[in-house]
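Let's start with one chain on its own, the form predicted alone, as structure tokens.
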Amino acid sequence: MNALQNRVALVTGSSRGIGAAIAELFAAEGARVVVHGRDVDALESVRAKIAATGAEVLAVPADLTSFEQIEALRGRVEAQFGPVDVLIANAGGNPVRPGPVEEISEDGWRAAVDANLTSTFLTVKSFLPGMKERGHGSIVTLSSAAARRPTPHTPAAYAAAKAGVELLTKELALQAGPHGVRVNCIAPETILTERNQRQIPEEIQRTMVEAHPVRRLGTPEDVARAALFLAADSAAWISGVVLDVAGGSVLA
């Protein structure tokens, strides 16, 4: 229960869903956790839940498409907790509905790329130099099964942005490895976050289960356990991989 003892872990996009589950598990494993989001009320709820366990936790809101705000976030974390040892670049979202590529607006395309790929790039840009200088660190990015196998229901802008995250991850692993920094990626399939439980009707959920060799849909805790494995020393010789957390539905 102490896989991350005394380490500082930043989990972006952790005011709810997968990010919140990762932050809660990391705190239980001994990390001093920084939770992040733009919904201040939701962020405070997660912070309070973690603090109630006795863990050290800090909540910092920021817009991750602004490098200035990310740098301010980093400064606050380092002032209160010290340098970040583990970065989980989870923040992202799908602002564009599935449909023909030619019907995607320019604004929609840019919004999808900014929310997923640009935010990941800028976050890593801020935190990686310190990790390289210190000679250690672990970064985990978040992609999606949408980037792993296109379907008629795949939102193309989101899938392209997440595919970019995967290639960025591999490039980072190549560059950062000689400096003692590991970089890996998780690609979840459908995860039953609170939002998905509300938005996906139960009959559709039952149909979706049949598309998975492991006959259930994923939970935020499934992704959190994968993130813990990649972030901790148990994965000390693993870097540059994309781990499908998908119940067997994505088979290379």
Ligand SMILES: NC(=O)c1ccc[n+]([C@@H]2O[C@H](COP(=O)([O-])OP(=O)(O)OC[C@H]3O[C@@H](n4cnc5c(N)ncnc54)[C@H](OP(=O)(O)O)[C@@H]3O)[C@@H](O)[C@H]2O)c1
The other form holds:
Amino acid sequence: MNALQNRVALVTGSSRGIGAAIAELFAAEGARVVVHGRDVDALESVRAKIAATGAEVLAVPADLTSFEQIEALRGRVEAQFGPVDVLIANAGGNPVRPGPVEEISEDGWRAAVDANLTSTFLTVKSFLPGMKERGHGSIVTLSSAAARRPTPHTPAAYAAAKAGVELLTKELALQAGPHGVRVNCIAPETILTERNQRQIPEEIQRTMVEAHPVRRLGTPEDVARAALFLAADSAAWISGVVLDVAGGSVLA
Ligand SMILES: NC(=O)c1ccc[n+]([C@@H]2O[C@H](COP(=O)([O-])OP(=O)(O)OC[C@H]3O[C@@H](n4cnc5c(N)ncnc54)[C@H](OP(=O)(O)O)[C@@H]3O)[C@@H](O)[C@H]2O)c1
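Moving from the form predicted alone, what structure would you give for the form predicted together with this ligand?
What follows is the entire complex, opening with the chain shown before.
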């Protein structure tokens, strides 16, 4: 039996990277998957790859910093697939460089908070009421190892925004649990997405491996398997946790 048979799953930010891997795994596990992003060409290529496996998949673009666009996204999903059972609020990213906090520009700070914390809040604001009304649902948010402990290389605005996502997750778990909705969070360390493979020189990647007790960097599939576990009934009695998918590099 597939873990997500007949569930409708929306994976935000699945036009590439971790989100694309989650969408592919969820489709393989029987979900009707909605893929999402802003880059319509990238989105179409993920949609086509999943559709080629025979799975049901819908691609909907939206900018998640706009509540209006999120509501339009929800309208399209509900019209074509029905209500969302599983929401993976994955979209996000780091727009700022590491460095002294006082040197972060106001625009950089706002961009980090908007792209990660505000987008997650607005997405949940749109999809949670229906889940509560229907009495079931599962939400997974995305934090980062950057929010788990400061390091000299941590971009502080991004880390603070992701720490906000973690606290929001716990608040949501408390509020939504009595309505049958579970809310959990994944905090990955550096994941070898296409972007990171391009941006992090191989020599630096080799040095970074040494910081991980499990001696390798993560893959998008490592995060996808954790998301599947938390989203599906395998985690039926788990809510409000932050799961470090970090090769042992985050030890509380
Ligand atoms: N990769 C890592 O090492 C790592 C580590 C820790 C945490 N994370 C977190 O994991 C999540 C996925 O990361 P990733 O590395 O897979 O990122 P990525 O390859 O840069 O992809 C980011 C995805 O989010 C979408 N997105 C970003 N801002 C958006 C917005 N305002 N509206 C709509 N879509 C938006 C992008 O859409 P378009 O490109 O189509 O515009 C894209 O699909 C993020 O939340 C990130 O912070 C990543």
